[in-house]
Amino acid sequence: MTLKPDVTAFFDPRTFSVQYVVVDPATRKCAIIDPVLDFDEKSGLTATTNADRILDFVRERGLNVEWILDTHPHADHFSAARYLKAKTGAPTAIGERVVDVQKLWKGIYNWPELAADGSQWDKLFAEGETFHVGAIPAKVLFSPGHTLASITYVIGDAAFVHDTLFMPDSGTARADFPGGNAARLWKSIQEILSLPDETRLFTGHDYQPGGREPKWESTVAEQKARNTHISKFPTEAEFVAVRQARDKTLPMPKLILHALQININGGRLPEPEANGKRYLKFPLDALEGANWG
């Protein structure tokens, strides 16, 4: 049995995301991590493209999807995970602690109706919880800071780490959002930092630091000899003083709003309403303090 699963990652320049379909080549089976759905906030149009890309790519290999996963409900592009479950049938799952983050944006929405109990996915994923793919032994590290409900995946010498370190040379994710905490996000990358040196370390975003291509793996002896927050601040209070400067400079994502409306209701887009529209409610002043940028 090998415990070296084959990663293939698809990035998507739109939102500069990256989504990961990870087979044990074993048994042919696969999981999909952190699909998008392609969404222009301009035209207010939806599109299957990336999604679609993974459905081909499974199909012309003869993958059998056994989970659909996403690390935590995104701020910056919408989720896939409910179109993919209709196209083959696999099971969603997220952290648990995705309840938090629900009752916390049910009411910045004023959303009574929402069902903040996680029911909108197969599986809530508790801290520790192990789970296999194919033959591949998989586990579950409770990985906040972030956000109140981020998970990291470490399936076989792979972990998927999404926003908590990037590649080295662009440093570590932002911890302002509604429910970060940058002593939070120290503690969980000094877990994925404690995993075997060679352990291959997989990001959800790389924003191509000078104009680089985009670059999505590393492993943790990298990180924790480049990584330019972790090595140049080795401790947490120069951490959480550097990452908490460094928010008050950044912008919201310019998703954010639109996102979280669908991301905390597992993927699915609103109802259309009487006119066969869908529709996104969208709150104003609800992140007070935010840097216009």
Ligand SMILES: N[C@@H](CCC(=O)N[C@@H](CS)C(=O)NCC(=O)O)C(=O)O
Second form
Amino acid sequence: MTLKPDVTAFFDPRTFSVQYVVVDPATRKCAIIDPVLDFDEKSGLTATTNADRILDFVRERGLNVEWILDTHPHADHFSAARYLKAKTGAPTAIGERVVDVQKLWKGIYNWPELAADGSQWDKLFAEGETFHVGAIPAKVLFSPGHTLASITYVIGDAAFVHDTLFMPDSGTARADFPGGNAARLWKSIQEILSLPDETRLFTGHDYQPGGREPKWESTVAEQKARNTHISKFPTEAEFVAVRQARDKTLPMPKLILHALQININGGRLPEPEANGKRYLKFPLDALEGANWG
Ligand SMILES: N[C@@H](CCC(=O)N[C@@H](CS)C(=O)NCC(=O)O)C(=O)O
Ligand SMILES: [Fe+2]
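Right, and the form predicted together with the named molecule of this protein, after the form predicted alone?
What follows is the whole complex; the chain from before opens it.
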């Protein structure tokens, strides 16, 4: 029998991100997945509105946070993992290939002091590694393609697929960031679609095509039947061609250069300088060939 966690989604309309609290109702233990730390690039302000909403939910329901999980180093928002660890004491985790993403971006940022060894997280998951949320068994699938380090958390009958498959009417994630690969993404998607048909899939973003209300939950069966990129372009070659053509048209996420330097450091903001203020650093002309939008 596959156990069913209670899943609550928290949609962030600023970044179209979906954050999750995954609860084992029997033990009231939970995992938080992909929490967002708010940032406004125009003013440079940071805030913890999204993360505090999650903390309120956890407190009101008397839940015990067992894990703070990220699916990949995000390119469009800051991770609130560090903030939530400080608030709850729960361990942070990500996939072990994060070290490859650290090495890549350490070069791009010319950041010799960054330890590219994953030591910024409490736990680095290996491919196929198992753990528990309360009494519910969980397993890690490596799902690279969108990033080198992307993973899927399968927790009971629910898979947190983040930026692989979006909702069926929206398609799939882009594969053109440094370290991205459309053919690899196709393989990762096939692995997710080989889970049982009734597996609940929870996506990491919803860009609300056509202005519809935000949605985040589907099933393997629905994705196989209706995903606009997968059902219409079923072979690897067709998918890769469509994915690469679309990626050429997409401007970089507006926060990619802001976010990666926070997220490859486990969600830590830069240390304050002598005046007590924190500063970001931007490489110029590093993402050659990127679409200007
Ligand atoms: N306009 C958004 C784009 C964000 C973006 O590129 N999202 C990635 C996931 S991190 C993606 O796969 N997007 C697919 C798409 O836009 O079609 C931003 O600037 O933040
Ligand atoms: Fe992403």
